[in-house]
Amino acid sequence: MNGWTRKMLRVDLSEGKTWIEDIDEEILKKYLGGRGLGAYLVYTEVPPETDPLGEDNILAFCNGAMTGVQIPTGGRSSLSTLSPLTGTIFDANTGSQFGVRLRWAGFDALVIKGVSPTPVWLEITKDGAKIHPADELWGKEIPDTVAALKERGTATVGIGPAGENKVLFASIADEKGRSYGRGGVGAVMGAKNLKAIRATGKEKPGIADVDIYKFVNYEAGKMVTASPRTSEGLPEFGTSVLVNLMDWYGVLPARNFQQGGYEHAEEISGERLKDDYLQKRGACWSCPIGCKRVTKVGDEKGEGPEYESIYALGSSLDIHNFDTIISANYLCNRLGMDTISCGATIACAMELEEKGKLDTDLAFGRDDLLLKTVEDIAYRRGLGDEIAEGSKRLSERYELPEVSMQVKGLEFPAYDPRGMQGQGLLYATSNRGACHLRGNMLGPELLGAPKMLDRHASSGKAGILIVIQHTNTVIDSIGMCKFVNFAIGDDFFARLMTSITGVKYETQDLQLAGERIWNLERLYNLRAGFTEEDDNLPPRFLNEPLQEGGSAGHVVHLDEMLEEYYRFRGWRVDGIPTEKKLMALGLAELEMEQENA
C-alpha cells in the first residue's frame, strides 16, 4: 500500500520514551486515516472515564492517505482526543503543514500520552522522535513559539497561554493561526506539559498507480476550476462572504442567538472586509482555491477573520466595530483559543449580565471591553477564569443554563437553526457537539449545492444529512478539504484513494467507511453517559420563534426530525445502533472487546 506508510510514531511523556510500530493495515483499510483512525486510536485506548487532563488520554495526530500528496487541498490532518470541554470523543482538523511534514517524515500517526514533569517540546524527523526541554518557551504567545523553533523545511504547532492555562477551548495553531480549534485540544497538550511539535519531513508519499493517479487528479483540478463556487466565491471574499447572505437569510445569530439577524451586518461583511482590510490571499498546502485571508488592522497582519470568528466576536455580542473583530481574532489565534466557544461564551456572559445573573461591566456592545476580557480568559483572570470553562459550566453556574447555546458542551457556530431545519437536525446529532464540520447543510438547504431543498421543511432532511455527514466523515479521514466537495464528490475520492494506495475503493466502500467510523465515535459517546436526550438542541430555538427577518416566526422541529434520523441510521427508536448494523459495519466484534476489557 503505497498511500501510506503504515508507521505510527509513540511518545509517552511521563516515561520520557518514544518508540516506532507498524499500523495494522486492515485497520487503515476499515477507518481510512486521519479522523477514521483517530476515533479508532481514541475509542481502543481510552477509557470513556479517563480524566481528558490527566495522563491516560492521548492526543492522536492523524494524517490520511492524501495528506501531502500533491492533489487539490492535499494539506489537511487531524487530531483526536477525549474533549475536555464536551467528555466526548473528538477530533480537530486543521490545513497547517505540520499534517504534511509528519507525513513526509513517513509517518500516519504521532500518538501522545502521559504528562511530562517538566515543560517540553517534541522534534519529529524520519528516526523518530525527541524530547526536548521548553522552559524558555513557556508563557510565549504561538508566533513567537514558533518563531524560536523555526528552520527552513520544518513545520511548527504549539499551544499559547490558554493551552498553558487549561481554558477549556484553548487550540493548537501554527504561527499563521492555522489550528487544530475546537474543544479544547490545546488544554489537553497544556496539561502534558507540551508545548510544542516540529515535524521535519522531506519524503513524498508513494504513489501506487501514478498514471491513474495523474489522470484523476487533472481531472480533479479541472472542476475545481470550473467549480464557480471554488474558482471564485471563495477565492475572491473567503468565508466572510456569508455575512450578508446569511443575514438575508435571517440566520446570522446576533445577541446570543437572540435574533435571527444583524442590523450592522453591512459593516462587518465580507465585502468590507476586501476592501478595507485584506492585503493578499492566502491558501494551505497544495490548495486552489486559497479561501483564506491576509489582513491588516494598524501595525498587525494576520489570518482572517473567518465567517465563524466574525459572527462569534461580532453580531453574536453586539459589536460592530471591525477593527476590534479583527485584533480580536489575531489576538485568539496568538493565545491559543477556539474563536467561537470564546466568542459564544462572552456571550452567554453577557447575557447571563442583561437578565441580572452576573454583576459586571461586560455587556452586549461592549466593544472596549473585548480584547481585555479574551487576555482574561487566556491568563484565567477574574470572570476571565469562569469564561474559560464554557458556557455550558458558566450558565450551570449561574443557575440560567438556557442561556448556554451549545450541544453536547459545544457552543454553537454562525447558523441559526430556526432558518434552516437540516442544520437544527445536524447540530443535535453531531457526535462532537454543534458544529457545522460535521455535516453543512449549507448548501443544500441555502446554496442550492447539490439542489436545492425547503430550509424550513423538517421531513426529508434526515437522508441527505446522513449521507453528508458520511461524505465528510470521509473527506476528515482521507485528508482532504471539504470545500473541494464544492467541485468534486465521492466518486473522485474513490478514485484517488484507489490510484495512490493501491486498495480498490468504489463510492459505495467510501460512504460505508463514513458511516463506520460515525457510528464508532456514537458508540464511544455511549459509553461515555451520552443518551438521545443529549441529542437536542437549547429551548430557545425549540420554543421561541424569530421575531423579525428572513427566518421570522419559525422554530425547529427537532423531535419529528430526529425518529426519522434514528431509523434511517438503522438504530433503536433510543439512538442506539442495533446488533444488525454493527454486524453489517464490522463493529459488534470492536464493541463486545471494549465492553469486555
Contents of the next structure:
2 protein chains.
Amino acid sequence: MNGWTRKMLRVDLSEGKTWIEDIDEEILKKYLGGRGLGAYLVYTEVPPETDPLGEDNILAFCNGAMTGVQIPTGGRSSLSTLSPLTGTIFDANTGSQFGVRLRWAGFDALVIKGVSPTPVWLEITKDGAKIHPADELWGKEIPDTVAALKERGTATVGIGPAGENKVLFASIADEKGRSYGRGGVGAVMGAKNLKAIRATGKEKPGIADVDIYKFVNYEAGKMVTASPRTSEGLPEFGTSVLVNLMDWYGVLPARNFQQGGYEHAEEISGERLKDDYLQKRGACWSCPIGCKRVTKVGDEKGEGPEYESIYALGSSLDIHNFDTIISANYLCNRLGMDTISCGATIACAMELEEKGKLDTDLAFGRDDLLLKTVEDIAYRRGLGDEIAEGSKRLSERYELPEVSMQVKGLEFPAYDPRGMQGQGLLYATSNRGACHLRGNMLGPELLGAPKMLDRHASSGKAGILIVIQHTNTVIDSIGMCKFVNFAIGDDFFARLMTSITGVKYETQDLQLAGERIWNLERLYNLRAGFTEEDDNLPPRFLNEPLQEGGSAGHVVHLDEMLEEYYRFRGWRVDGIPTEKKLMALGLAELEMEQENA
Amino acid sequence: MNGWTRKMLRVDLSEGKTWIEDIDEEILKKYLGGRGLGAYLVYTEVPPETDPLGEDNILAFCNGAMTGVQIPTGGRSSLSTLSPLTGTIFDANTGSQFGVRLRWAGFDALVIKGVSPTPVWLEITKDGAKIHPADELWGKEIPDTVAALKERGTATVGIGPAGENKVLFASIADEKGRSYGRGGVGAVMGAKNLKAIRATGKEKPGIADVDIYKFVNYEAGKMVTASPRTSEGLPEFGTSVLVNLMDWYGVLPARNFQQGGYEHAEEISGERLKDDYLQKRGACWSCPIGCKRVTKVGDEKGEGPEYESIYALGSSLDIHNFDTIISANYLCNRLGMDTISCGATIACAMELEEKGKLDTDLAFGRDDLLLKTVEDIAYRRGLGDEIAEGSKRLSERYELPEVSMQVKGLEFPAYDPRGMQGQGLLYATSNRGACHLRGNMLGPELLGAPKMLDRHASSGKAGILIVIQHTNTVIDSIGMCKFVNFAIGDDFFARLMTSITGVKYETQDLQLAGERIWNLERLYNLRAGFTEEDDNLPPRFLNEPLQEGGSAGHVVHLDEMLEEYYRFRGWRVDGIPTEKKLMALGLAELEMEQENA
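Switch from the form predicted alone to the form predicted together with another copy of the chain and print that structure.
Now the full complex is given, and it begins with the chain already shown.
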C-alpha cells in the first residue's frame, strides 16, 4: 500500500459504534488529504445549519500523505469541523505526534460524530477504535489526562476543563501544549463528551517510489540546512524573534490594536526569552527546524510562548510582566484554550472597561488579574463565562461591537494590517476568519520571502495572496509545516507527493488542488449564510490610522483589494464563484448535489 | 577603500585623451553601480537625439559592487549606451572576465566617447588608459584579436568584422564568446574605430565588514549548493535543457513564431547536446553554478550554444541540423554578433520569402545557406547587408512589418508569449525592447520559482512582474548573475551589499533602487520619443492564436495587463510616471534639470 492508507476510521458516539471504511482514491487525488479531505467531509456530511455542539457535527482528524513520513516537517496533521466560534467550515492543524501515530495505525482519517451519553475516551489501534469510559479523567487538565493514558508507542490528545465547559475557543492538545488550537474544536469535542483520544501505531506509510523519494528528500534536507531562516532564525529564536521586528515595523498590536508597536516590546522579546527563560529547544516529529522553546518560570516548565501568545496575553493587554505572560500561556495549554482568542477576548473586555461599557477591575495593564481571568474563562466563572463566548459575542452583549478585533468571529493574530495591506486582505478573505495561517503575507510584506513587496501598496496584492493561499492550503492538506516553505516550495511538494503516492503531481496540479479546496470551503460558508459583507475588517482598521510607530498614518484599503481579489479568483463581484470557475475546478457537480440535497 | 572604488576612467577618442574622475558616492548609493550607474551616465550625458553611431554617444562599461568580489557569480559586468538598433537607452551584461579585470584595475566604470580617426585599441591598467593603434587588428575575428593582445593577468574584449561594419546587432565579446551581446553595442564600438579593450588588474576590491561578508558569503554558498536548479539543473545541462521543456509547454518558437513548439526539438535539445557535442563544462569567474558548455563540431571547439541561440539559429529557421546550428553559433561569436537578433532577422527574411515579398533562396529549412548568410551579414554582402539592419528595418523595407518579431526594435528571445501572459507583458514593457532578461517570467510562469502562477492568467501578472523587474535591475546593477537568484534572493543581495560597501541596505532599499533605475530608463525613452504605443507586441501575438501544441488557442491579453501595469507602477494611463512617483524615487529634480537643459 503506497502513499495514502485509503482507510478511514469512523466513530459514532451516540450509537457507541466504530467501523472502518475505504476512502475513494479519486477523492484523495482531488483533495490531497488533511485539510482538503476534511473540507470534503464537512462539506458533504455536515449541513451548515447543523448545531456545531450537537450530535450531527463531526470531528474529522485528517492526515496528509506526508504525515508520519520521514521528511522535513512530516509530522503535521489536520482536524476539520463546523466551528462553534465562527459558524464557518474550520480546520485546525497541529505538530502533535498524535497525527503521526494515527497514520501509523493505518488511517488517513478518523471521523467522529454523535454525542456520548457519558464521558469517554477513544483508543485507536491498527484494528480500529475502542470506546472507554472516562469518568475518572473528566475534570482533569490536559497533561494529567494524557499522563493517565500514557503507554509506550502511543500519542494522546485531549481536552481540558475549557473543552468540557464548551468554551468557544477551547483547544484539543497534547501534554506539551501542541494543539489543534483555534475555532473552538475543543468545545466540539467536549460537547461530544469525548475527553481524549490515544493512538497506537507502528507501521510507517508505504512509499511508491523509494529511490525518487530518497533523492528528493535528500535534496529537501539540503535546502532546509542551507536556508538561513530554517537553519538559523527559527532554530535559534523560535517565533518570538518576531516581537522586536514587528514592533519596529509598527505592526505589533498593543492595547487591543489601539497601538501598532509596544513600548515594552524588548521586555517580552524572543531575545529576552532566550536569555532568561529558555531551557532547551524542541521540535515536532521529523522536523529539522525545531522552532519550539522549552521554557521555565518558577517551578513550572512548558513549551512556548509563541509570538502570537506573547501578543495576545502580553502586548494586547498592556502586560509586560514576562513571568505572568509565560505562566498564562502554560495555563491556557493545561486548561485547553487557544491563547490567541483567549487573550484577544480579554483585550476586548479590557477595552469595554476602558470605554465605560463594562464595570470590572479587568483593565489594561492588570497583570495581577491575568491568571485568575484565564482560569475563570475555562471554568466559566463570573465575567469569565462571558469571555468564554469570544470577543464577537462579548462585544455585542455590551453593545460596542467595534472593539471586537475579529473577522467572521475569529480573533486577530499578531499583525496589525494597517502596516501590511495584503495581510488585511488575507484576514478579510480567509475561510476561517482572521487567521495568519491561511496565506501569511508576513513573508512577502515584511521578510522578503519569496519576494519583497511594498507593504503599504494595496494594488497587486490580490494576485500574490491568492497563490500563497493555495500553497498554504496544499501544505495543510499534504501534512507538512508552513515553516518548511521558507526552504522548499511547490516544486518539492509536488515531487514528494509524486514519489510517495505514486500519483503524478506537477506544481500546477497542487496549485489547482489548493484552489479547489479553497473554493469548496468558500461554497460551504456561502451556504452557511456568509456573504461578501463578511469579507471585512473591524472598522478600526479601515478608518482609524495608527498614530505612532513604523506604520503611523495608514489604514487598510480593503475595498479596492477585495474587488481585485474577487476578479482574480474568477468570482462574481459579490464574491460568489462563477459556474465557469466551479467547472474548471471540478466542483460544479458536487455543488449541484448539495443544492438539491 | 571599501566596496566601490569610486573611480571612473574616462576616454575621449576624438581628442585622444584619457583621465580619471571620482564618482560621487551619493550616485553610487542611489544607483548601486553597473546598469544603474550606466543608466545615470547615459541619462545625464547622452541626449536621446544623439546619433548612436556618432561621437557623442558613450560606451559606459560599469561594474557593480560585487564585480570581482569572490562571491557566487561575482563576475558580471554591464555596458550602457544609446542603442543604434532600438534607439532606447540600453545596457548589455556579460560574464566575461573583462569586467573583473577592469574592477581589479581599480575602476567602477570606464566611459568612452568620441570617434578615433583611425583604428585603435585601449589598454587599461591601474594607472589609467592608453590608446594604441589597431590597424593590424582591424578585420580580424574576435578570437584572433584577443589572441594578438594576450598577456598574463589581462582580459580583453573586442569587436569582430560585424562591429567594424556597424551591423546593428553586433556584439562586443571575449575569445570564448562571452558577450555584451544585444542592442548593437558592437556597432557603437566599431563606429568609434575602437577594436578592443584590454584590462590588467590585480587588486581586489576592499570589503567594509569582512566578518559579516564571510558569514553571508558562506551562507550564500550553502544555498547555491543546496538548490536543485543551481546545483543540478544548470550545471548538468546548461540553458539548453529548456529546449524540450519549452517545446512541451508549446512556447518554443519555430518558423519565426508561426509555431509554438518544434517537431524536431529532440534533435536540438540539451540532452542531445550533452550526448553528442559536450566536451566539458565551463563557468564564469567565481561562479559555482557553471552553466557554460564547451562543445565541439568537427575540428572547431567553442562555448554554447545557449537555449536562445538554438531557437534563433535553429527552430525559428526550421533548421534542425545541430552541427550547422552549433557552427553558426561559433561563427556569430567569432564575427561578433548577437545570435538572437541575427537568427531572428534571418527568420524574418525567410518569412518575407515565404510570403512572396523577398526573392531569395533563403527559405525556412535551408540549413545549407545558414553559415554563408551569417558571414554575409557580418561583412554586409548582398542580402546580408539588409539583414544587418535588424528585422524591424528589413520588414519595413519589404513593406510587411508584421513579420518582424520585435518590440522597440529588439528581436524576441525564445519564449512565445502566447503561452506565458506575463512574459508578454514583460516584452512589451522592457526598457530595452523584447528581452527575457529584464524580469523573466519563466520562473513564476513555467518553473514555479519563486511561486507557480497560472501561465495563461493575465490578471494579477503586473504586480509580480514589476517586483521581478526590480530584482533583475538590482542584479544587473550590483554585478551578479540572474541564475544565482534561483538560490538566493533580495535578502542575500542586501546583506552582501551592506557588508561589502559599508552602506546599510535593507531589502526594501534595493527594491526601491531597482524601481528608481527602471523609472530613469523609462524617462529617457520617453524623452527619446517612445510612447505607450511602443509598449506593444507584434500583432501575431495579439490576434493569431497558436494552432498546435501546449499553448494552442491562446493569444496575449496585453491591454488589460498594461492598464494594470501602469496603475501598479504609479504611472499615468498613458504610461508616464507621475510627479508623485518621481518625487518618491528621488528623480524629480534630475528630470527637471533634463527638461530645462
